[in-house]
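The form predicted alone is given below as one chain in structure tokens.
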Amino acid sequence: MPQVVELKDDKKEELIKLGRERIDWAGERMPVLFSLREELKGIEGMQIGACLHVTKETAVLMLALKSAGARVALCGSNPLSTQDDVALALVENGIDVYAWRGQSEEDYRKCVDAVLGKKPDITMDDGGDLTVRAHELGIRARGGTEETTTGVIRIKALSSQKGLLYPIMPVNDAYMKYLFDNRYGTGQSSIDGILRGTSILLAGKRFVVCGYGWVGRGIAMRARGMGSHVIVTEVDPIKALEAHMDGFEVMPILKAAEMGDIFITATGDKNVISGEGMERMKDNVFLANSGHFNVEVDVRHLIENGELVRKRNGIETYLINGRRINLLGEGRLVNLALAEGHPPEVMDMSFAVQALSVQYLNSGKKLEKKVLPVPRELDERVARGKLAAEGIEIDKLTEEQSKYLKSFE
């Protein structure tokens, strides 16, 4: 049986009702994914194993796949991101869900194995845990997708070091994902998480963004819009120069550590905010993470060298040498640990690419067992659908213009 949070019957019914309402709310704002339901009929009878954030937006994707005839099993890709009401509502709709908010690391691993126990034809991953575990177990699926930057890094490393057992499509690298989800979705939802968790004023604060990829760009943009003085730290000289020309201060993290009021990581790497950096910070700073795993902030340093003096509303306050350091959401994704994640309008595009990628992997084409880019035509289908949903018309090339662009004369 699916494993979800166990509750008394009256409380369970109340949560299921809330979950249905939230899923319906998201679905109304995800017209592109909704419009694809008929086009996905080629996936009838497939077993899909997914490790994604169990949110109302994910629920819309799962139900779209089910309505197209697939069998779906879902586990959470983060112990703190599952919305229990949504999980229960999905179970009521015939989706096998193995997730609940606040599960232990051991339970998290068991839930991943439960999904893989369904012997999926296609894996859908967010962070790489499901895919890596599938390879450890020797599961040879038909194909898989990966949703996030951290996961793509891991899958590419797995491919180069050990080889893949089946083709993986890095949805994160699709235009319709990273240009919108990473930039606008994470930019808004990370600020949302910080504000919900802290209720602090951003205007006038020194806001340090570690990493200037598409996620970092989005966060920096939104923080500046709220009146913060934004500092960017980077290791990539090209991205650092871009941040500088975008009007942000750029400096090493140890220098920024002495100046910042709010810090957020968005790199996909570990110990970006190190113990050495924490030792230089001012009193009462806030540390948050918007990278996939809880390794970007050196949480162990806080635990081993600080005194936990307050724990409330997703914030742990540690005292180090007389200075308070506030850790948001245990160093996990702040937009999901303290808020609801991305707006459905953004996830509409990302999940539409996911759904079309699943269809592509099941198209009968002979695909190499490697990381395969999402075909541009899938991106364009989603973009056209989103423009149509927004009531926006664009120009088309004339025959003369098309011919000219293909000519060297």
Ligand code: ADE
Second form
Amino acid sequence: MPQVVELKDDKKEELIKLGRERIDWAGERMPVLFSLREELKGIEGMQIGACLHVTKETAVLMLALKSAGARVALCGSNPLSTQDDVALALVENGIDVYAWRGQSEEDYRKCVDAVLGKKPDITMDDGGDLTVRAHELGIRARGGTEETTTGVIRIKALSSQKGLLYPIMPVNDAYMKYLFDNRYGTGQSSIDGILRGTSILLAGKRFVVCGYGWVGRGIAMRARGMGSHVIVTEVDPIKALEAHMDGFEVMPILKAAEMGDIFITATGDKNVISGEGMERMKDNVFLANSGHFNVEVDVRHLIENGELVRKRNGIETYLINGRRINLLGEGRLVNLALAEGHPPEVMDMSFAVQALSVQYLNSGKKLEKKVLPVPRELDERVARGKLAAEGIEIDKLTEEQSKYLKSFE
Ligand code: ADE
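The form predicted together with the ligand is what I need now, so please give it after the form predicted alone.
Let us now look at the entire complex, which starts with that chain.
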């Protein structure tokens, strides 16, 4: 099995150069992570096993960990999200990378196992595949981190049903992650994926967002900003009401199916866009997914009941009952399949939380083998670092004000 994509030498050199340039570009926009380099030194000699989208931003994190003295092995967290130039450039820089774009599910799993074969002290995961597999193999790491909503849900289920073999920090649940990465990161990068893939005009389109969590909110907000008429579908009454009062139309998916031009899922659950929904859709609609796994759109229904009439630029067009349905990025994460994922300014915060969490797990404290929330101080450190990097000053409570907040009279 190759570790990264195999290429002829001249093509490889070209890609390595491109990868290096893109990593530098991202690095210049990730000042908080950069500022942590010195204090990360405590992780010297540790083996880190990471399962993350192999992007230029992830590369900046991997190189920061390596420059702090850790050994790093990385596999992708999705078969379609790896940026091959970045993967090659990382290998040139001494990182063990097991990932290439478009790998089969089987190779993807082998790559996860290859990372675990390095016997990591820390697992750093995005989606839960690495952690769940580590538990199947009985690997007792010192600790682990989890980057995304779906992964945290899986780790919490694993913890309550079987127990954890080591402590895991849910990076996703830190304010400095979900408030920015999930909302503004996915909001922008999902629209970016749709536009790079389709080059359609968003103004005037009916844009259906399934799920109004932080990701759905970000996408709905940005789609509205581009002039789309946004419809939200939800199962949670509180989130549905919030979407309504945020000014979006709220309705059941089967009704929205008849009206939408563009559909995007951000729920974390399966078959949100079902065969029944597809059968009601207009001609020439677009289906995309922003959730971690490719389960939200019932792709099998399209394959089994439709005729594939075109495949171009990461988009498959199926003909169903004489109507065209355009599936973006095979129903996988549209922001990474058709674009470059979240911008570096956002990943700066998410990955600064990751780096500080690794340091926390390695601080020598006795930690319980459970899901350990990221401490508030750590969140605030990242926020202060980002504010400083953006040149923003804020106020401080006076002694009188602090005292007032602690009194009940
Ligand atoms: N998830 C979403 N965008 C990402 C990016 N740019 N790098 C790593 N993981 C991501």
